[in-house]
Structure formats: structure tokens, C-alpha cells
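Next comes just one chain, in C-alpha cells: the form predicted alone.
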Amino acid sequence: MQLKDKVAFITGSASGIGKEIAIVYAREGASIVIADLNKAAADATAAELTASGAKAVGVAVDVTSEEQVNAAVEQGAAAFGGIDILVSNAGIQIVHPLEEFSFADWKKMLAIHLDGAFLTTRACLKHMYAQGRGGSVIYMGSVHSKEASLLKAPYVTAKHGLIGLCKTVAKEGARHNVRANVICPGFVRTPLVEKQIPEQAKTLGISEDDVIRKVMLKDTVDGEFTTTDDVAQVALMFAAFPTNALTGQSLVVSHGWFMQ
């Protein structure tokens, strides 16, 4: 029970990677705040965890809304007596060539990935600092925090930006024993990635199979997608690590898609 008596606030956790992290954290003893734009899905996921014997609550939040983020964090903290772990995971993807990207879509992408990370971090840090028991802030980056791909200008920009935010939080949080780290997954076959396959096939003029083999997985060592459990296990390591020795870092989980 590596996370016994800890409270985790996880955004975008009604599905995909976020849900898998919630499941793993709950198994390790944490109380879970399922924070998601889709309130019904958040409640359903919380109910699944509760049925398995965990403590969980669903809250609705648009991570681009300062008011909603503050309210959701307060609701989660009130439910379980504080916040010990933040996993800033909510995200979307929009793909276009740069010259065809609308400014509205650019701003939407940065708002969800960067503004959302800032707002949830600020709201959770207030609790972590006041509690005096330390904490862990975990950002869901990407191999695109380290590298670029075609058609993803705002996504790559935002994911690079998370590393800068993480380093600052690691510096500021250290005296409160709050750590900050970034997980950088390769391609994980979530609904977000499934949606990209036909979009990239159309834009690049290749088959969907070629998108998978020649774009998404061509640089892996084994031609395999990263799994949600792969990512969740790294999230567990970051959350459970006992000292400030592991802070301000970014760890790539990509079957060798990117090596550093």
C-alpha cells in the first residue's frame, strides 16, 4: 500500500491513462478525486472504484476555468481531508499543418494543456503547503515534450512548456517537500490516439496502417504501443517516491521511441 492515506486529484481520469492511474493509485491505498469534464463519466468511474473497496469521488471540472478548478479542488480536499498528489493529465489533440491551424484551436490547445496545468497546480499547492506533509505534482507530458512531429505545433509547444513549469514547481516546492515531475509517454492507444489515426492518414495521404507502422511506431524498438499500465506504473513511482531526490525530472516511457 504505497499510497496509504494519500489523496490524489487526477484530471481527465474518467477514461484512458487518467483512469488507469486512478485504478493503480486506489489499489495502493489512495483516496481518489476523479476530476473530469464529463461529470457522469467521473461519477461512474468513482463508483467503480468505490465498488472495489476504494475511496473515490467524482467532480466536474473544465481545467481552463479558474473558478471550476478552484471549486473542484476544494470539493476534493473537503471530501478526503486534503490533497497529496496532483496528476495533471487532462488533454486533447488537434492536428493540422501549421499554416492551416486556426488561432482559436491554437489557444484551445494551450489553454487545456498549459493553463489547466497551471490552475490545478496552484490550487493543489495551497493545500500541500498548508498541510505540511509534502506532496507530489505529476504532469502528463509526452515524447513531444522532447521531440516534434508533423501537424502538432500547439501540442508540441504545450508539452515542451510543461517541463519548464515542472522545473519551477520543483524549485519552489522543495522547501515544502513537494516534488514535481513529468511523465512523457509514447503513443498509447487511447481514444485520443485512435482519433488521430484517420486524421493523419487523410492529411498525410497514407493508409491508416501506415500511420501506425510508419509514423506512430516506426521509431520504437519493438513496434509496440505504450500501454496505460506502463504509464500508471511510472505515475505510481513518482507519487510514492519518499524524498526530494527525484524532482524536476521528465521520464520517457515510449518503447524506445525517444531515447535520451
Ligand code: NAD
Given for the second form:
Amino acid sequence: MQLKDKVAFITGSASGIGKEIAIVYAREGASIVIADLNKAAADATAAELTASGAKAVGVAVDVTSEEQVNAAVEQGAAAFGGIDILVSNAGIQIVHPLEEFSFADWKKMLAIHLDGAFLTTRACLKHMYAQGRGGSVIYMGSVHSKEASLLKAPYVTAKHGLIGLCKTVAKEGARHNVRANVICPGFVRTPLVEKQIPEQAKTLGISEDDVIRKVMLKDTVDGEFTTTDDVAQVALMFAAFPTNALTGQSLVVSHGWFMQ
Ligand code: NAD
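In place of the form predicted alone, output the structure of the form predicted together with nicotinamide-adenine-dinucleotide.
All chains and molecules follow, beginning with the one already shown.
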């Protein structure tokens, strides 16, 4: 029970990586706020956790909305008596060559990945600082926080940006014992990635199998996808780590696709 009596606010946790983090945190004793754009899926995930004996609640939020983020964090904090862990995880992917990227899609990507991280951090820090029991802020970066790929200009830009935000939160949060770290996964077969496979096949003019083997997993040490559980285990370590010794860091979990 590494997270006993902790409250975790996890965005985008009705699906994929965020949902797995919610399951692992719940197993470790945390109360979970499933904060997602998809309210029905958030409620269903919260119900699954509750059925397994955990404390969980689903809240609707669009992380790009200041008003909605503030309201969702207040709702989560009121449900369980504060916020100890933020996992800023909600994200989407849009792929195009840069010269074809619409400004609207660029802004949408930066809004979800960067505005969302800022707004959820600000709202949760208020609780963490006021509670006086420290906290852990975790950003869902990517190998694309360290490395670029074709067709992903705003995603790569935003994921690199999260590292800057994390380092700042680590410095500002230290005197309140609030730590901040970034997880940088390789490709994980979630709905976000399933959607990209046919899209990239079309744009690059290659087969879907080649997108997986020759694009996505080309530089891994063993041709394997990273799993949601691999990422959730790293998220558990960052959440449970007891001191400021581990802060301002970004950890790549990618089957060696990117090596520091
Ligand atoms: P997913 O599509 O399975 O889940 C994303 C969740 O975010 C969904 O439940 C969706 O409803 C929610 N969401 C989307 N926009 C939102 C918004 N504006 N407000 C609130 N919630 C919103 O995706 P995933 O693969 O689990 O991705 C989660 C995070 O992990 C993303 O930040 C993604 O960039 C990152 N990531 C994914 C991979 C991968 O290979 N899957 C690799 C590295 C990083």
C-alpha cells in the first residue's frame, strides 16, 4: 500500500495509460479522481475501481478550459479531502507534415498538452501547498519530449515543453515538498496509437505493418511496444517516492528507443 491515504487527480484516465495508472494507484491504496473529457467513460472507470474496493469518482473536464479544470479539481478535492498527486496525462495526437498543419490543429495540440498541464498544475498546487503534506506532480511526456519524429511538430513541441514546466514546478514546489517529474513512454498500443497506424500508413505511403515495424518500433532494442503497465509502474515510483531527491527529472520507458 504505497499510496495509502493519498488522493490522485489523473487527467485522461478513462482510457489507455491514464486508466492503467488509476488501477495501479487504487491497488496501492489511493483515492482516485478520474478526470476526463469523456464523462461516461470516466464514470465507468470509477465504477470499476469502486467495485474492486477502491475509492474513485469520475469528473467531467476539458483540460483546455480554465473554468472546467478549476471546478474539476475542487470537486475531486472535496470528494476525498485534498489532492496529493496530479498526473497530467490527457492528450491527443494529430499528424501532418508541417507545411500542411493548420494553425487551428497546432493550437489545439498545444492547448491540450501545455495549457492542460499548466491549468491542472496550478489548480492542484493550491491544494498541495495549503495542505502542507507535500505532493507529486507527474507529467505524461513521451520519447517525443527528447526526440523528434516526422509529422508530429506540435506534439514534439508540446512534449519538449513539459520538461521545462516540470523543472520550474520542481524548483517552486520544493519548499512545500512538492516534486515534479516527467514520464517519457515509447509507443504504447492505446486508442491514441491505434488511430495513428492507418493515418501514418496513408501519409507515408507504406503498409500498416511497416508503420509498426519500420517507424514506431524501429529503434527499440527488441521490437516491442511499451505497455500501459510499464508506464504505470514508473508513475507509481514517482508518486510514492518520499523525498525531494527525485524531482525535476524525466524518465524514458521505451524499450531503449531513446537512450539518455
Ligand atoms: P488514449 O487516447 O487512450 O487516452 C487519452 C484520454 O484523454 C482519453 O480518455 C480522452 O478522452 C482524454 N482526453 C482527450 N482530450 C482531453 C481533454 N481535452 N480533456 C480531458 N481529457 C481529454 O491515449 P493514451 O495513449 O493513453 O495517451 C495518454 C497520454 O500518454 C497522452 O498525453 C499521450 O501523449 C501520452 N503518450 C502516449 C503514448 C502512446 O504510445 N500511447 C506514448 C507516449 C506518450
